[in-house]
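Next comes just one chain, in structure tokens: the form predicted on its own.
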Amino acid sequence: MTHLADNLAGKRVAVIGGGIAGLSAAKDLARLGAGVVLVEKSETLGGHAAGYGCKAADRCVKCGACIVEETIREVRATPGIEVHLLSTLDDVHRDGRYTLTLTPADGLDDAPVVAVQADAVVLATGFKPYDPREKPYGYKTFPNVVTNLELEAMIRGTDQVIRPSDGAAPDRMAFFQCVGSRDAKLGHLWCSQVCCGSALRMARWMRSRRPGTDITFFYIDVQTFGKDFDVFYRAAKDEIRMIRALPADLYPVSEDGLKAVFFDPETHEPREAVFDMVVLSIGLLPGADNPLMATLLDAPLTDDGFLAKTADSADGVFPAGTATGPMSIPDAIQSAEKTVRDVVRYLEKN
């Protein structure tokens, strides 16, 4: 560690994106002796993951939500990190070092334009949540249809789950998986990796708080997650009704109920079920800033629009975290750690 810190003395790294991957990379690079410029376009650090709630019932379920707050505190306490909030990367010039022009976010007309220099750049621009309004589930039309991100925020903010229509606790809930991912019609063929684990953790958390809550989990197949997945999944199946099908439609019924129409995989017949509240597990899409990063920094994109992973960069540009594809909070941290090692190797040679 000391050897690396000595070698990084005088080096400066720009980290674009203040989500969990960007925070982790900024913290580790600063502790290794590099000066870090952390650029975040929103007014707070943490990205989407900062809105996640702890889903521990009787013990920790390794969802990673608590890691985000801890990492934000560590970043703010680590010397050598210069944070620019409400700032976007607008232009890049390279003459030996990078000169990055940071412009204020929309609505901050009086804020100054800032130019910062860096020897390397980490692109941790995150992901874009899928907008489910184009799906036939009544999102933003039926008040009791919410996304998994909105449910995460509800758990985090109130430590309970309530129906938006009347503030009552739901008795019959459903989770619809793969909304906006693994969808050939949309051209989104990838799995979003985190949805199964997140939804099942939230469902079990709800059952621990209100054991009488009836929860149905509609899915294509369940992606494994975590080293204790088998044990967790067996327990989940004992508490939650699992139906391997995705509803085709959702209709409002009396008293703010929601009727789901689906094909029963066991009877091979169409079926209907009524719920008080429906949660859409929405897909993780390529970040909205990826095309701009590709243009400004010659960062290659995958066919799906994510930033292509790279270990060796001749130009000193390194993508990290969900900018390169869907992943969980722990996986994003591991991605950032690997990226830091790649950046260190680059800086030691340049």
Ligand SMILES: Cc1cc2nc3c(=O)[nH]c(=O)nc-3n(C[C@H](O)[C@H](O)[C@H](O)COP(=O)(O)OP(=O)(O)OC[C@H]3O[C@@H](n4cnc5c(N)ncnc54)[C@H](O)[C@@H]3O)c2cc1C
The other form holds:
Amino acid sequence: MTHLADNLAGKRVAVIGGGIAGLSAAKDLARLGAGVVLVEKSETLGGHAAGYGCKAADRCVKCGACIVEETIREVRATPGIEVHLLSTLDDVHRDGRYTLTLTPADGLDDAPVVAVQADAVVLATGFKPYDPREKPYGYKTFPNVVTNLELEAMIRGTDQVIRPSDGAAPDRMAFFQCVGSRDAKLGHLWCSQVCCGSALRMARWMRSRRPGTDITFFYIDVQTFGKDFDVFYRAAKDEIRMIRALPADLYPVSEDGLKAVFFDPETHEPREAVFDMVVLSIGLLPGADNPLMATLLDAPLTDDGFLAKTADSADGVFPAGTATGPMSIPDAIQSAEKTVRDVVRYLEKN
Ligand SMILES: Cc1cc2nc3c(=O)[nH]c(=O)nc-3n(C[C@H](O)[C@H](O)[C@H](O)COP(=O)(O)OP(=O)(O)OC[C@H]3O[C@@H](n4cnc5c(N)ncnc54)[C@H](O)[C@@H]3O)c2cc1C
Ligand code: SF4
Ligand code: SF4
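Having seen the form predicted on its own, could you give me the form predicted together with the named molecule?
Everything in the complex follows now, all chains and molecules, and the chain you saw is the first one.
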């Protein structure tokens, strides 16, 4: 550690994006002795995961949400990290070191433009959630159709799940999986990795609060992750009706009901079922700023539009976290740790 701290003294790294990946990278680099400039577009640190609620029922289900708060505290307490909120990268010059021009985010036109120097850049600009309005599920038209992100925010904000239309607790809930992921028509062939686990955790949390809630899970197949997931999944299957099909249509019926039409995988016949509330498990898409970052910093993109992983960058530009593809909070932390090792190796040589 001392040896690394000596080698990194006087070096500065810009970390673009203050989600869990950027926070972890910033904290680790600063602890290793580098000066860190952390640039975050929004007004708060934490990224998407800062909006998730605790889904512990009788015990912790390892959703990872609290790791984010803990990491923000650690970043705030670590010397050597200069945080720029409501800022984004606008221009880049390289003459030995990088000079990065940070401009204020939209709506802050009178805030100053800042130039910062850096020897290396970590790109942790995260993912963009899929917008499901183009799917035949009435999102933004039927009030009781919400996304998994909105359900997370509801759990975090109110510690309960209610129907937006009337504030009543839903008796019949459905989760539609793979909305915007694994979808050849959209050209999104990837699995978003986290939405099966996230939906099952939210469903079990709801059952622990209101054991009578009837929950149906429409899926293609279940992506498991984490070492305890199999045990968790076996328990979830006892409480949740699992239907291996994705509804083709959803439309309103009397008294705020929503009727889903799907192809029964067992009888091979069309079937219908009515719900009070439907949750769309939307997928993780490439971050909106990936093309800009790729242009400004000459960073390669994958065919899908994520930033290509780079272990050995000649230019000192290293992506981390979901900017490189869908992954969970623990995997985004691991990705940041690996990126920090790559940055250190680069800084030691340059
Ligand atoms: C509905 C849902 C539920 C999930 N549930 C779980 C779960 O239970 N457990 C789990 O482990 N994972 C879960 N995930 C995945 C989790 O959200 C991600 O693993 C995590 O958010 C990745 O962090 P990140 O830092 O890579 O990206 P992000 O969280 O997207 O953070 C990126 C940050 O970069 C900032 N940024 C973007 N562009 C710029 C720019 N140009 N300049 C400056 N800043 C910029 C953004 O404002 C943001 O703060 C879930 C995902 C979804 C969609
Ligand atoms: S990991 Fe998730 S379930 Fe466990 S305590 Fe933290 S927020 Fe709650
Ligand atoms: S994690 Fe589950 S819901 Fe999400 S894309 Fe993969 S299989 Fe579909």
